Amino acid sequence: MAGVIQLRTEIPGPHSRALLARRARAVPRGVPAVSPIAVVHAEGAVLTDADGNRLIDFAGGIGVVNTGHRHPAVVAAVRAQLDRYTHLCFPVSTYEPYVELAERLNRLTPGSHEKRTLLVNSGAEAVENAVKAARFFTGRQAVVCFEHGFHGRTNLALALTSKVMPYKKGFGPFAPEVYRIPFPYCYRCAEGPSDRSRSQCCMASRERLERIFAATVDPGSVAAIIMELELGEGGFVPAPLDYVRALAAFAREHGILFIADEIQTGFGRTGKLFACEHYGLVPDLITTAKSLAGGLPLAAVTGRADVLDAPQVGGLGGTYGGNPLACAAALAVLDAMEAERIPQRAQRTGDRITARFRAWAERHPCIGDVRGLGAMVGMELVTDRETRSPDKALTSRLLAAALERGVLLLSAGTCGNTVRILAPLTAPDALIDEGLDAVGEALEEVAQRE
């Protein structure tokens, strides 16, 4: 049988070359352009470019497609909200697909205790609000983040954000009040290496983040600890979850709230809906966006009511912040999170990611690391495996000859040497091994070039 992969012309071919030079023209210089293909169509986990060749896509929209491009009971929600209104602002009037949205968040996440939901537009929006609302609540200013986070592209959102190129160079002073500890990377542990063979993080002391805090800022005077409980755009890396726990339970003892980010993780990536309940973790307030809504913009808040409650009446809101159309898109995707059992698909895809991973780090010393939860997997690329040392340069080939043979890949890491899936999570097992194949091949490529 015939794979999903057709490819006609080179990568990038002539049309898609075309359009890149018009988008040269007419969009500042410092928009990315990942891949040089121009798609024009999209269906479940398949791209189809201006030249006609078929790939694979295993970028998900950098994780917003969770469900698939174009899942059908999205589209045919999107398409009946059409028909009644686009549009009306809710602090100016209520509608049902919001408030339904905000209920079904309230009783998806974590924890029983009484909730509420903000809906804005972006993750970076979400971050922000989570802040403004810790920081309302408990009458404090500090805010803790860790290396290697990513939480936005707004002043505050870059602040709390740690990898400075390409995102923070040149774009200070960023808001105040930030404060930014290590995380609990284990492959690159400030204490040495470590082989995975302890069986507790070396982090995960109340002793220890007491000397980091005396370090760095009175835990008296912090309204909030943002996480992300694995590592996106920092590169795939999964929190130990001794360190976890033993984090919230300093958070809890000094008054803190501990904000989750799940922009990346959540909605079925990490194996379970939400990544925190790989922790069993209660967070006061997470952060969710990217496959929320299937393709359409869209972001939230939801936590504690007493938090979300304590701001004055017009502190929080925007004028597009929970559109209709995002809104029922987004009840039909948590529909089909639930219908079509996404995370459990997750995790199984993510045990065929892990199993091709680990079988070519047994042949390639190039890979470091193979790491993360559910289908939330990344491979780190090292130029030798006694020094550790990131290999980017090498991580760029390999991206590059994954698109000549079809396969759309993205990496990640501080140091940009992190090769990352976000295929959608609703792809066939065949597409998954399909375009594996192709990764497979192109790592054979680029590593004997070593």
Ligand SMILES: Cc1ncc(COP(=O)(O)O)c(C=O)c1O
Second form
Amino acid sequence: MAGVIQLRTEIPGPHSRALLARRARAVPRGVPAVSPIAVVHAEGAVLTDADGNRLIDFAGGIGVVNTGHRHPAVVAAVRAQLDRYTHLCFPVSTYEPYVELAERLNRLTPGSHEKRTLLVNSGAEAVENAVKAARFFTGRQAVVCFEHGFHGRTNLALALTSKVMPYKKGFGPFAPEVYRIPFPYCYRCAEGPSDRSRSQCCMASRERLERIFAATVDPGSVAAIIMELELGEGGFVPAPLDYVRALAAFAREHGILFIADEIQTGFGRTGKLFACEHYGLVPDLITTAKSLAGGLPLAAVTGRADVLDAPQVGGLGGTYGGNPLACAAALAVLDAMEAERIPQRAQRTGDRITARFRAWAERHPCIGDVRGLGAMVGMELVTDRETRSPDKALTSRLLAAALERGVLLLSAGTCGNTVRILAPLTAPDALIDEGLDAVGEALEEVAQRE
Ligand SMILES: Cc1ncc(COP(=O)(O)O)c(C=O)c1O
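I would like to compare: after the form predicted on its own, may I see the structure of the form predicted in complex with this ligand?
Now the complete complex, all chains and molecules, led by this one.
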């Protein structure tokens, strides 16, 4: 049977190159062009570029289209909403799609306590608002975040973000009262590389957490800890279960709110609707964005009613937050998550990807680690397994070789040496296999050149 990938020109072809040349003259270079292709159509997990090439999308708009490009129900919901109204400004006129989405997120997020949801436009904005509410509610100023964490590019979100190049360099001063502690990254543990089971973290004890805070910030002055339960941009590193449990207990004892940043992990990616479900964790606040609205810009802060109701009237909101088209799309996404059992499907797809990565790791010593929850799977490339020295150059070559074969793939990690897959979770097995075959061939080629 013919596959999905159809290449008519070299990648990038002449039309892609021409648009990228126009882009370079019109758009600041600070906005990265991670791939050199110009896309004219996207459907499911398939991209058609400006030269008529058909490619497999393993990037999913960086985790935005878990339900696939142009999911029919999402398209229909947005079309129907277009005929009603496209903007009213929620603080000015109330409309049902915003309220209904808030009700559904309040119901779907872990915990049966009373909740509220605030809708905003981007992940960074959700993070900023979660911190605002946590500070207001606790009357405390400090926020604790993690090494390797990514929370966005606005000033406070950037202060919480860890990676200096390219995100932070030259952009200071950053928002104050932000304290960073080590992420439980077993493969690169600060205590020395460890092969310990990931359910047994060496930082997962009360004493250890107390020592970490004693060297960083008084827990009594901390409003919130913000954590990605599996690092996204930081390299697809899931936090060990015992660490998260110990940290959540520590936070509770000290009156610190736990903000789970589920912007990349959310909406089925990890095999559950939210990653915190893997940990039995009920966060005080959850930030979501990306796949929430299946390709339309929307983000949310969902959590404890007492926390989110604390700020005064007018203290939260914005002109566009909870745009009606985006809300209609999100409601269709949530329907699809349930009807198509997308989180369960993600677990199966993830098992498929993990099996392939593990088989490659047996043949290629450049693969140092394979890890992830559900379909949020990554493999870390190293120059050799002893030193675990990150191999960013090889990672870049692998991405380029995969693209030449028709697969759009992304890297991640503070050292840029993790290959991550963010394919739409609706992609059929045959398409995932075809994409993995192409990545496998690309790996053979670049690993052989080593
Ligand atoms: C975990 C996490 N938080 C926050 C953000 C920022 O989201 P946005 O780019 O929508 O501002 C991202 C984006 O990649 C993310 O992965």
